[in-house]
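Here you get one chain, nothing else, as structure tokens; it is the form predicted alone.
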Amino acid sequence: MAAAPPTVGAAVRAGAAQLAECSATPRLDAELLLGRVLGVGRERLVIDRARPLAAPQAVRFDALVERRAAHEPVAYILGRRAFRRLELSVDRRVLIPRPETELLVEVGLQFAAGSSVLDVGTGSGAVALALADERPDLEVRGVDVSVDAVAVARENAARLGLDVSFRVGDLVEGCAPADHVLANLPYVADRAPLPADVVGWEPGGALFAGPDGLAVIRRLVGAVAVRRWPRLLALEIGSEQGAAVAQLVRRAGFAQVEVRRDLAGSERVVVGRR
């Protein structure tokens, strides 16, 4: 006879020990991936933790634990990652909406009514869209040089209902004026050491930036250097980029800089007002 499925919470326990390591997060990732085979929260599998599988459900449980044991990110899986309180889509062509970039939004939300703000480099559109989200008041606008990307804050956007434009572009080259530009540029060394869920997944042209990761902001810096606009730049860099990023944006006229540490501790954003 053929063995009965297991129930809930034994695929749940199954899952996460499949993937105990290549996971920082195996039973979240576990609870995740069921979740979305049964298309209910995380809470439901608890209530629900005795039922039993129907075999296909199973079967389709098993192939989402495969693909993230292959280190295929769950949010790829899934299609989808939360960020603050949207639910974005995503896939290969855009990077993973991370925490940290929240602090981005932070900087944001203090900008004076009416403002205008571009997103340089917006992937999925995550900060110009949660931006809008929040601050409905502001006139925001995304820009990325990957048509893919803007394709997909496209579809975010549409879907969302949000009032945010995005266009192909180099930086800010094209782009009208704004008061403020926020930046989430790729700020990884060309060799630096990535996990196996970001290397070979997530777009390389997002991540790195030369051997020393400041190649497309040294770039962002000098072509706001020649403007008379933004009043303020703000951008995401690694943790431990701040000295450098932090003298390119005074040298650029900025006269006010500050780096702002994530709620890790590490530095995150350096912003600049001129």
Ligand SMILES: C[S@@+](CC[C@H](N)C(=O)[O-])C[C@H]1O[C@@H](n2cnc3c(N)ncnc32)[C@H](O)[C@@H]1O
Contents of the next structure:
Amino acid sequence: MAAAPPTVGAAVRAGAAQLAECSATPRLDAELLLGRVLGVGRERLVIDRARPLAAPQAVRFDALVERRAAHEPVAYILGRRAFRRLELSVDRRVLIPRPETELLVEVGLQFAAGSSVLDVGTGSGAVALALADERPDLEVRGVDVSVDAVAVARENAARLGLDVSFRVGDLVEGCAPADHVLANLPYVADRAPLPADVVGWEPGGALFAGPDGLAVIRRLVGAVAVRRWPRLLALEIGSEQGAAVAQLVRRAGFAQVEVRRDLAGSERVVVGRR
Ligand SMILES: C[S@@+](CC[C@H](N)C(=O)[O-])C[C@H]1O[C@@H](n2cnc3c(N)ncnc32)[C@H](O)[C@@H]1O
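Now show me the form predicted together with this ligand; what you just gave was the form predicted alone.
Then the entire complex follows, led off by the chain already shown.
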């Protein structure tokens, strides 16, 4: 005789135990996956903890836990990632937006009313869309070298009803001038070790940038150095790259350069003004 399906609470405990080795947040992951199966939020799982799952729900939950145990990120399994006030669609075509990238959005929140912003390496559109959502007076555009990423960004803009135009292109090549450029480009060194969830699942073209991780940033700084725009350039960086990137930006003619830290205290964004 088949075993009876578990209760909601028992399913969360069993899922969390199964994910303990592959995830830093096993209980949260199990709750999010079971919430998806049941179509409810995490708080409802607590209220309903003594409720038995229906057999098909238990089977579906097990299948999602198996995917997570194979290191697939929860955001890809759910097809969604929260970023600031937005719920973005994400899949393997784009990098999963990270909380530390909010710092780049915060730079944009300070821009003068009505100014124009170009998000270079827009991926899912996270930075551009969050900015358009919180500062509808700005003229926001996004560009990415990946045709797939631009398709995801456009889908997100349409679903969220946000007025951002996206194009496929290499850095700022062929882009109309903008007052400000924000960029979270790849900045991981080619041989840097990354967790299995990241390296096995997220697009390599969104992560790696040459032996020191600065190959793409260096090209962008070179490209803006020979243009009269933008007035402000803000670049997300790795925690060890502040001094090197600040020097690149200064040499490109940006007289005022600062390195900002994220909530964890790591150097995260270089801002240059000219
Ligand atoms: C680290 S991901 C960031 C995605 C998004 N901005 C975010 O913060 O979630 C870097 C993005 O830069 C794009 N990219 C890499 N090289 C590029 C280039 N030469 N021109 C434009 N985009 C590029 C990648 O395709 C990827 O979408």
